[in-house]
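Next comes just one chain, in structure tokens: the form predicted on its own.
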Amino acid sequence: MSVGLAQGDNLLFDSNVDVDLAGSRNVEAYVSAAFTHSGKMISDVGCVFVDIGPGGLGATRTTAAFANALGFAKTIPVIGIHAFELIGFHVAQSTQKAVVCIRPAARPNYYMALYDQGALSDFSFVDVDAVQSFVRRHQHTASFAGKFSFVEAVGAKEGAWPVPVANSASMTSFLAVALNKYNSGACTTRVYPISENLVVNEL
């Protein structure tokens, strides 16, 4: 879990770097320490940005709910990000690749998706030989972001699996998702988590 406080293109604090916030679940504690050490106020903030998931559900649920009701307190706009567009912008920034971004849901399932200029495509909820499949398909062509590992098929002919690059975005990629989001017009009241019990819509 991470909170950011931006001012535009300006990131005023980041949860990240704060040594006292390691290891907290404390959403509240996070926000506090972001108007603590920037000099704001709740009054300051007009937009809401949160990571929707896929990922730790416990964590996208209490933070999306976190800034639903912010956003409804203060009237304000909630933009929910794909977690998959916040890694996938990340690590397309070093590698300039597109990105099969992977992480694990339910037992024996994993959410999967291409991040390629900007945009994600093939979003799915899927089992491991379909996201196997997919890796197979892309290895040679894209960089890997997320978590996954595979055990290795003795003497296989497509290699070893490739490992993935980075699990989370920095707090500036962040930023740079969130603006492109608010810039494009993509403003709503409230946001959902992704998560097992709902339906993955092709996106």
Second form
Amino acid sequence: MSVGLAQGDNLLFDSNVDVDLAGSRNVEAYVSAAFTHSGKMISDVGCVFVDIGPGGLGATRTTAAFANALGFAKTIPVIGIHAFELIGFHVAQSTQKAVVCIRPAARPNYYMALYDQGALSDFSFVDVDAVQSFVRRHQHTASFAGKFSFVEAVGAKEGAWPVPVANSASMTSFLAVALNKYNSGACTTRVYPISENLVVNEL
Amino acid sequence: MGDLVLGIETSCDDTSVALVDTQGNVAAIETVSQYEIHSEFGGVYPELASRAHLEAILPVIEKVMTKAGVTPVDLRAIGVTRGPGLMGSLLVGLSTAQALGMAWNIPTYGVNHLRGHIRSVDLEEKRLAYPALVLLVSGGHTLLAYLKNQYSYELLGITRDDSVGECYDKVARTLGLGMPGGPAIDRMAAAGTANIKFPRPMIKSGYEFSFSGLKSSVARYVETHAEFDVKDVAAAFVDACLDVLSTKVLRGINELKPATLAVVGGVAASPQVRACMQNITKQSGVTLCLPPQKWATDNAAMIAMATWDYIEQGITADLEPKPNLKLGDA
Ligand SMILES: [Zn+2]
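Return the structure block for the form predicted in complex with its partner chain; the form predicted on its own was the one displayed.
Next comes the full complex, this chain leading.
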């Protein structure tokens, strides 16, 4: 878990570098640390952004519940950010390409999507074969972020698989994506984590 | 400082929020049941439960506060269930409560759900005279506790396996009676004759319970008797359950000489359980306390009520979720 506090595009606090909460899952501890370190107060907060996954359901639920309640209590917007939008933005900055994002879901399935110039497409909850053909389809035009191990036999027959880029985004990337959303007029009061049931329903 | 506690209960499949004062008066309560979401799975499905809590919790809080005409300044504290319960469900309640406490600048307490059940007896009306014996029987729990006074809890025994309510539900399924199992079994049992002798697990000594053996014997009986009578099997099953419960309760009455016996939890709604407990207490001169059913099942008013104990006793506000919290833990 990580928490940041920013004023405009100035990142005032980043729990990844400013505090060591040693793997704590207590959101309140992170948020309190953000205020203590930055000298700001809860009443200074005008908007909350949250990573809504796909990711660990426990963590995304905890942070979504916390963010929604903060927004409710202070009457401020709470805006969700898709994890693949973050990763895509982060990876595209260094590779200057579209990004295929993949994350393991409940076995044996995966979440995947294509991030291209600020937009996500083909977000889905799929099996191994679908992931492989998706990667093959985009392998010459896109970079590839996420956790996925390819079946060697298939790889040998069809040529090497692309090398994945580490799949975590920095707080700076998070802030950039959040500001883009904010400036494009996004304004919601509740966020909900992306979960398999919903993806399946959407398909 | 306000004089109401905002209670939040999300340990299982109901999202419940209530406002309760130090006397146990309930200013407002709202409970959203997830029954329909889970009925197609034949049980509580944890992922869906936690998602449903997330969707329901803030609207329910808003509704309760509006209904009571209460703003954050009227709140003394927030009390939220931290266990026992389903991890994903507990986390939603705890995180929400923590954020509200932080934003409104009021203390937030993580509360033991079992203490809530026990304190539920005094909601709206002081009913419990001490020392007291409390039998908690529901789908989630089966326990017997001795209370020397309001603040002193002694766990006498819990179930080693299934809860009574779980056992009722499983037997109902075995008998093809559908959900919710408890009322269906009770109706059948009332029309049957208890002419089959099912085992009474752990009845001979102590205060611990065990119901999985009883459940299996019912299943075995049904498998081996093609022509069984559902009413008689239900009656014999209820008879065995009541025999175990009443024997343990009577043991407690004889050994500990309580002034009151309180029966709480969803299973306390069973007419057979009520009649049986009335019978025991009449014979032994103990006052029987059967609080209204709305307080006997999971609800946030009981959590708010228990929160007052934490405040008055200066118990630390531990907000870490504990799916296996025991009665003796804060
Ligand atoms: Zn309960």
